[in-house]
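Only one chain is included here, represented as structure tokens and corresponding to the form predicted on its own.
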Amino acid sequence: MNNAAGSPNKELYLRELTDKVIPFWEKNCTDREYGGYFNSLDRDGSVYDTEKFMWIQWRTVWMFSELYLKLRKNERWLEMAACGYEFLTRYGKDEQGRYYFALARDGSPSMAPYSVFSDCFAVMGAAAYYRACGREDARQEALSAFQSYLDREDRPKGEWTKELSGRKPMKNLGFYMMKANLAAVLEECLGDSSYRREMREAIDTVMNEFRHPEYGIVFENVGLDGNFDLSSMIGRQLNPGHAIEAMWFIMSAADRMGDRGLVERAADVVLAELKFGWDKEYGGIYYFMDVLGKPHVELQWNMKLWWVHCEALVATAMAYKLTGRQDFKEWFEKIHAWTWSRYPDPEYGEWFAYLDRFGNITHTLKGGKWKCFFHLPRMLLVCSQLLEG
């Protein structure tokens, strides 16, 4: 454990953002020969695979763009996100319009167009570096790849699905707790309020459908009729992080719209997941869990992933600037302390990603298939923003 944890207020966040994690991605992750962003970064920021994953490099272009935009106009930070851009427009579509899984360094198509978050995250990145810049061809892009995201929802892996009808089919939290976000994203870049209807109808989903009523919290999968399964491990699979990231998307949205009532039912989930989700012998938020707590499928299930607790202080200082409630606080507190005395590395910036159920490194990378410059750099870019005034 070391010692980076001190009092949680506007100007550490802001601190670790700029000086320890913004300059680790400038000066590691251009691909200046091909363009794109190496993703795969040892400790040290040393490049150790060249493959590059569309959701995460459309993420990237996403964050350098809301940098751009919300903390301060540096024309570096806008010139990143178009290196993305430009790169991932050219090559990362077949000819159906979906966006590839992954390309080879050069552009080439790698893996196939099998995750709609390909998609998803091509609507984010692109809206946003719309806003940034003003190009009416990134406006398109984000339209088009939000209609791409919708035409998936009744099949998200389209041809690549592994699942036949021997199994019962399932509807997946991430599809709606994203077209939430994605709604949201585009009224805010784009400035049209159309996507209101979208936006509600999936917070709807999440809050009516996934939300158990005896328990309390949000299931990963529910039938299509949007009933619960207990007698499968699919069925009874949680994700707290997940779900906390799902609720303060909706508190955001709903503090928008003006539905208290909304801000109110989903603090009290994100409540709900922390007393359910926390490991009370030895800190943090498990990764996933089993409702009844039967034996999980998932073998990383008791790991303590950097993004779940980025995704909690994001929720818990949301929720106590809107409710002003106090066990939010001390909610935040806690898990500040938990996090910033374990994840961010003292001697090359950035923080650890995985540690194992007792708060030890079990890799060192900053960077891959599942890290980028996303989680991390919107939590501190989010809380130093909530922990103003």
The other form holds:
There are 2 protein chains.
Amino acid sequence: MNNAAGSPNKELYLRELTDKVIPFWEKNCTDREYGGYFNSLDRDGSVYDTEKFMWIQWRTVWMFSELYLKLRKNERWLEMAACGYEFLTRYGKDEQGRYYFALARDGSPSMAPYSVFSDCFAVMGAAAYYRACGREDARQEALSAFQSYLDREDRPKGEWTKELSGRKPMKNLGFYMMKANLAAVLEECLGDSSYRREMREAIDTVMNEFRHPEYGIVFENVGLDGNFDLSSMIGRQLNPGHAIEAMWFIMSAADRMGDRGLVERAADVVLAELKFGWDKEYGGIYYFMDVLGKPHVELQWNMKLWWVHCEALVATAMAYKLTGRQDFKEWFEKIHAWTWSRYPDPEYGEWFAYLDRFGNITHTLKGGKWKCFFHLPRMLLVCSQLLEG
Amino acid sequence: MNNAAGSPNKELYLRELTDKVIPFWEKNCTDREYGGYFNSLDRDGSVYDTEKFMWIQWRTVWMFSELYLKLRKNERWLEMAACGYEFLTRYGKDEQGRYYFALARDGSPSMAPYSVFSDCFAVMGAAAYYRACGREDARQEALSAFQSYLDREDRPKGEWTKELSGRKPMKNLGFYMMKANLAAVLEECLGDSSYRREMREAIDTVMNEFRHPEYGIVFENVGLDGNFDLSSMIGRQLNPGHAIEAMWFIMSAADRMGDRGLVERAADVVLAELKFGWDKEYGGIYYFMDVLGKPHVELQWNMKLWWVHCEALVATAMAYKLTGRQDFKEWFEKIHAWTWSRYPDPEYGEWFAYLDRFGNITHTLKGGKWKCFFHLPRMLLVCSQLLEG
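Can you swap the form predicted on its own for the form predicted in complex with another copy of the chain?
Now the full complex is given, and it begins with the chain already shown.
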């Protein structure tokens, strides 16, 4: 454990973003030869794999555009966003308009378009890029990717679906939390509020169907009929970080819509998640849990992931700002201290991704198949705004 | 850590099998209502999920048949094998004759037949069951499942394959090590030596293409052309337990064929794997590694799994018996001490499955999606035979 944890204030968050995180990616991630980004970056920024995973690539387009929009009109960031945008719109889609899961370094398709979240992050990336540079093709890209996302609701994995009739048909939290988030992003970036209905429907689904009335927490999977299934591993699965992330999306949307009741209900879930998901012995928030405490199918269930703690910082800072409840201030400070003393890399900047239950670093990577220029810089940006004053 | 580790002798291994492991499964695993087995069993044997995963189901058929054949003609074990055999042959296959990945408790298909190893374990289970009871339909089942396995060599995941043209085409160790093992099982159980050619080819592939000439260890994935790819995560991936398991299959086959040179070469690999995969700080063998020590894509790479240590006990005991080299005796004793002091459950019998890097138990399960009545009882049976005298 290092002692990077200063007192949680706007300056600390902003300085980490501008001095430690952005420079790491500016320096290491652009593939100037083929376009797109190198993302499998080791501790020192060296590239250990060149495959281009779609979630990751579009998230990077989004983040550079977002920084340009919200932090500073730095033309370099716009160029870096363009470097991904051009590459991905040129090579990224199959003949049905679905984004592949991954491309080879040169843009040839390497993994089939089995994940609806490839389309999801294309919506975010293209929408923010449109807002940053005003290119009409980017606006169209965001809209067509959103349509592809919506079209895939009934069968998100398409022909790669493995679940058959003997499995109770279930829906997954991720689809609905991102549907709400995408509608909000389109409203913000395209100035188009015609997705309010989709946003409201998705929020209602999360709060009324995925939130368990007794536990007060949000499940990962519920029956298509909205019923909970406590008899199966899948039905009992929890991902507290995921639920907490969904709650700040919802608090933020509710705040814009002026729905104070919804802000309070989402904030209640954040609190319930933290009470359920916090490791009372070693601190930090578990990755996966079983609601009844039965064995978890995921081997890494008790690991402590950077993104979970980033999302919890955003959610508690936002809940405190919007509700004024003291609980959230205390939780924010507790999570801040735990997180900032473990994840930042004092030597090469940026943050480590994976800790074991006890807080030991298990991987040296700064970017990989799942970690990229996204959760950490977004958290630093949003928290620096929330900590204002 | 408990102190179950006695001195490694035949009696200890046999007593653990007959007094602690077999009774746990005899008592808890049979589904008398629908047929097949309950396999998601918590520490005390209670059922925490009822889905029936195909690998697991057929491995259980194999193990009960094997015990009947090699330990004692206990009719109850034959009945328990029949309980799976009847259920799986009735419900297990799709219209193309491929085994589903999973069935619901009542036998309806729940997961698509995307894994060639479902067919693989059907070969083992049906062949051993045939040898135990002589039913002609079981012999036919073993042969047709083996044909299905061979037919799937070029595209083991069938229409669920996600890899596209941008990925360097690779082959996976698992397919070839199991091809060699299945040919050996068919020879042993059906008395049919017509698969010698397939066995020899598969062994040559493992030893000549997957074994790296400089490292002396076996890789998980190599190019279709047999070339190593040290520039990608997939190409650098190692799974020492897998490689060690492959080596005792090969030593055993080589011994039967009278090929002493091959015995020695496979034994050399076991030694190289142990030197590479043993955790010098905390003991035990890592689950996944990167040959260049770069970040591993699997979060759980540094965990210590029961099956890895079971396979290492078999491999070192066998290598010592066949080569007489003192190294293997020392390694066997070292692995024995580490394993027996951590995995056995002193309270409910059977062994725990998953430990973190430091040797702490992370899951209470005795059976799950991947652990079943297979690696542990097979190891206890084989080691008790190898430790004879």
